[in-house]
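One chain is shown next in C-alpha cells, namely the form predicted on its own.
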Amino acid sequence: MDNNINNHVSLWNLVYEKLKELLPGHAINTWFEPLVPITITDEELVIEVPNQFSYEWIDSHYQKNLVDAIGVVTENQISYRFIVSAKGQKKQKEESESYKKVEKVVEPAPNNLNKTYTFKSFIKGANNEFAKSAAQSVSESPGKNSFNPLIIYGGVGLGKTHLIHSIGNKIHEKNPRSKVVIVTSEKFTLDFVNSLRKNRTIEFAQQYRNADVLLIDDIQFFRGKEQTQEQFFHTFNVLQQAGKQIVMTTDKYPAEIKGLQERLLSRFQSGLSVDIQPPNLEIRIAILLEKAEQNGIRLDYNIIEFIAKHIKKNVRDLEGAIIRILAKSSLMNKEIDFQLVKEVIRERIGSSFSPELSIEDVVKKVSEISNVSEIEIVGKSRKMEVAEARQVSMYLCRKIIGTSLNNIGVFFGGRDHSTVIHAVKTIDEKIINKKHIKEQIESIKQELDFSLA
C-alpha cells in the first residue's frame, strides 16, 4: 500500500472516489456521503456509520462494491469495519429505554401524553406561527392568561394534536405534579357513557374536574351528543372558574360547528381561537427533511422536493410518506431511488398523482442547461448552439414523453416532421460521438424524470 494513503482520511477519500465510479449518484449521496473514516490499522479501515439501519443496508447491498473499491486503492492489503456513531447508539438506546418505560409504567388514565410531540419537533412556518406561539404561551403559564380556553382549529393532519400534546409535555416537564388530562372527545364521551352504565357519574366528574390542565382533541365530535355536551359544559365551568387551563382542537372555527349548544359556543368564544393552515412548499420540505433525519435516512433534495410538491395539504401524509419509503425499501429489499419514491407517492395520493410532462417543460429544462433562451429554441435562429439546443429539445420530446412528430414540429415554429426525424437522428449520433452531448442529455433526462409517472 502506498505510504501516502496511510492516513485514514486520505484513504477514505480515494475509496469514496472509486465508489463514485462504481455506483449511481443517489446511492453515493444516500449511503456513503454520511460515512466518516475513524482510523486505520495495518489490517483494517474503521468507518463510522450514522445508525444501525445504514450499517445493515450498506453491508447487505454494497459490501462487494466497498470491498472492491478498498481493494483497488490498497491493493487488497486491508479490509474494513463499521462502527455505529455514538450519537446513533445513544438515540437507539434512548428509543429502546423509552419503549421499555412505556411498557412498564402505566400512567393513570386518561393521561396519555405522546412524549415525541414537543414544541422542538414542531416545524414552525407562516401557516402555524401564531398557533404555536399561543400554545407555548399557555404552556408557560397555564390558566394565568386570557388564552383560556385556547382553541386550535384547522384541517386534518396539520399538527393540532401535536400542539396540544406539546402543551401537556411542557407543563408536565415544568411541574411533574401538575395533573394534565388529555383525551379525545370520543374518549370523554365513552367515559361518560360508561359512568352512566355503571352508576359512577360522580367519579367521572371528579376525574375531569380535578385536572389542572384539560386538553380535549377534536371537539367537533361532541355534535349531537346532548348529554355529553351537558357534562362538558359543567366540567368547563368548574375548571375555568378555578383558574385551570383548557385547550381544545377542532376541524373548523368554533362558531361554524353545527350541533353544539349555544352556551358552549359562547364559552369557547370567551378565549382565543387560532388556526393552522396547510403548509407552503418550503415548510413541507423542512418537515420531510426533519422526518427523514429522525428515521436515519438521507434522501436526495430533488426527491424531497418531489414529495413536497405532490403531497400538499396534510402534514401527516408527508410524515407517512417517509415512513412508507423506508418500509418499502427494507421489506422489499429495494434501493431508495426515485422510482421507489414515485411508487409510494402514487400509492398514497392515487388518482390525483398527475406528473405528466409537456413540451414546455422539456424546452424550459433544456434552456436552463444550455443557457439558450426558450424563445430562441422554438425560433428560427440557425446559430450552432441554438440549433443544437433545439435538436436536443426535439429529441427529448420524442424519446422521453413520446410526443408525435407533427405536434413537435408545430410547437417548434411549424417545422415539418422530417425536420424532427433529422433532429432525433442527429442527437442519437452525437450521444455516441460527443461526450458533452451525452452528459447533457443524461443530466436533463434525470431532472425531467422527477416529473415522470
Given for the second form:
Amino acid sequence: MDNNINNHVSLWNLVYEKLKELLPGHAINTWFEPLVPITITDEELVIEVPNQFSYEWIDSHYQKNLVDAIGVVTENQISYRFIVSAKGQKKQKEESESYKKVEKVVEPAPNNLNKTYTFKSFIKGANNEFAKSAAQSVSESPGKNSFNPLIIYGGVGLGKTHLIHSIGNKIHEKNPRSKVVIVTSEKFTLDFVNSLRKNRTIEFAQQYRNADVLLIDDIQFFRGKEQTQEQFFHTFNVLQQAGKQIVMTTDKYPAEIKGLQERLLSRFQSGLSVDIQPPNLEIRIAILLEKAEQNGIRLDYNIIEFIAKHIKKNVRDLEGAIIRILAKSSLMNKEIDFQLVKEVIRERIGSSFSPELSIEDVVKKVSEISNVSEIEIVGKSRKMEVAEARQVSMYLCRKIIGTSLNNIGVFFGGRDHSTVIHAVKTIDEKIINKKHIKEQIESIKQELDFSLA
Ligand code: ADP
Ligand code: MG
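Rather than the form predicted on its own that you just supplied, could I have the structure of the form predicted in complex with adenosine-5'-diphosphate?
Expanding to the full complex; the earlier chain stays at the top.
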C-alpha cells in the first residue's frame, strides 16, 4: 500500500475523492461529508458517523460504493467499520485536529446506555427546565440529595428517556466505576420472569441490588404485574436504604398511575416528581434548529418555522420530520425546498394537516407583497395603497381563515363590522375587474395555503 495512505485521514481523503466520482453531490454532502476518519489498523479503517440514522442509511444505500472506493484506494487490503458518534454532533469534526481523545481507553459504559442522550444535547425550555435541573443535580451527587427517588413524568416523545440516559451518562462520565444499571420496566419484568423460570431469582435480585444507581424507564408498564412490583418494591427498599440513587420515568403523575401498588406509590412520594410539558412554538423552533445542525443539514429559517408550526405534539415527531426530509431529499435526489418539506409534513400529519393561519400571518404576507408596512395595514391611514392592502388583508382573513367580522374589525384598528363587509365586497369586485388585485390575491393565497391540492 502507498505510504500516503497509512494515515487514516489521508486514506479517508482519497476514499472521499473516489466517492465523489461515484455518487451525486447531494449524496456526498448529506451522507459522506459529515463522516470522520478515526483511526486505522492493519485491517480496518474506522469511520465515525454522526448518528444512528446516517449509519443505517449509508449502510443500506451506499455500502457497495464505499466498499468499492476503499477497495480501489487500498487495493482491497482494508475494510471499514463504522462507529456512531458519541455526541451525535458534527461540530466535533472541526473541534479536534487529532482524534486521540476517542482512542483513549475508558471503562465501558453500561452498553444499554444511549450515548447520544446527554444533557448537552437536551434542549432546555420552560417546558422541561425543572426536570432537566433536577436530573443534573441528581447526576452531580447521586443518592446524596433529597431527590431520591427522582421521578420524571410526561407525555410520549417529550424527552423522558433522553433525560434518564443523560443521568446515566453523566454519572458514568464523572465516575466510571460507579455501577449504573439502566433498564426499561419491560426489561426488568422480562428479566424477572426469566429468573423465575430458571430458578435464578437470587441472581436476578443481586444484579439489581448491587447497583449504585438504578434507572428505570417507563414504570407505568409495571401496571398490574403484581409479582414484578413486589420484586421491584424490595429492590427499591434495599437501594434506598443503602443511599443509592433511583430515578424513574413514567407517563403520568405517579399518584395517578393506575394499577401500581399503594406501598410503591407511597415510597415514590418520599422523593421528587418533576414533569415535562409539551414544547411551545419557540422551543420547537430551537429544537429543530439544533436537530438540523446535528444531522448536518442547513434548513432555511422559514422552513424550520413552518415545520414547528405544524408539528406540535412532541419532540420525537419533530425529529422524525427532519430525518424524513433528509431521507426524501436524498432518495429522490431533490434539493430541500418548501415543496419537499410540505410533502413530508403532509405525509406525517395526514388529515390533521391544517394551515392554522393567524390574522398576523395574513397581514405579514400582505405586507410583504404590497410593500405596505404591517403597522400601516392595521392602522388608520386612508392612503389609497394602504387602504387597499388593509382591505385585501380583511378579505383574506374572512375567506381563508374564516375569522369573524367582529374580530377582523377589532384587529384592523377597531372598525365596525360593516367596514369589514364593505372591504370584502370591494375586493370581490376588484378581483373581477382589476388584474393586479387578482394576481396579488392569488399569489398570497398560494403562499399562505400550504395544502398541495
Ligand atoms: P419519551 O421517553 O418522553 O417518550 P424520548 O426521550 O424518547 O421521549 O424523546 C424522543 C426523541 O426526542 C428523542 O430522540 C430525544 O432525543 C428527542 N428529544 C426529546 N426532548 C428533547 C430535548 N429537550 N432536546 C433534544 N432532544 C429531545
Ligand atoms: Mg421513553
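All of these numbers come straight from a predicted model, not from anything done at the bench. Each form is matched to the other, and the largest set of C-alpha atoms that superpose within 1.5 Å is called the rigid core. Numbering follows the first chain given and starts at 1.
After fitting the core, Lys120 CA displacement of 2 Å or more between these two forms: The answer is no, as the C-alpha of Lys120 shifts between these two forms by less than 2 Å after core alignment.
Rigid core superposed: Asn194 CA moves 2 Å or more between these two forms: It does not reach a 2 Å shift.
Rigid core superposition, Glu305 Cα moves 2 angstroms or more between these two forms: No, because once the rigid core is superposed, the C-alpha of Glu305 moves less than 2 Å between these two forms.
Angstrom shift of the Cα atom of Glu368 between these two forms (superposition on rigid core): Rounded to one decimal, the shift is 5.1 Å.
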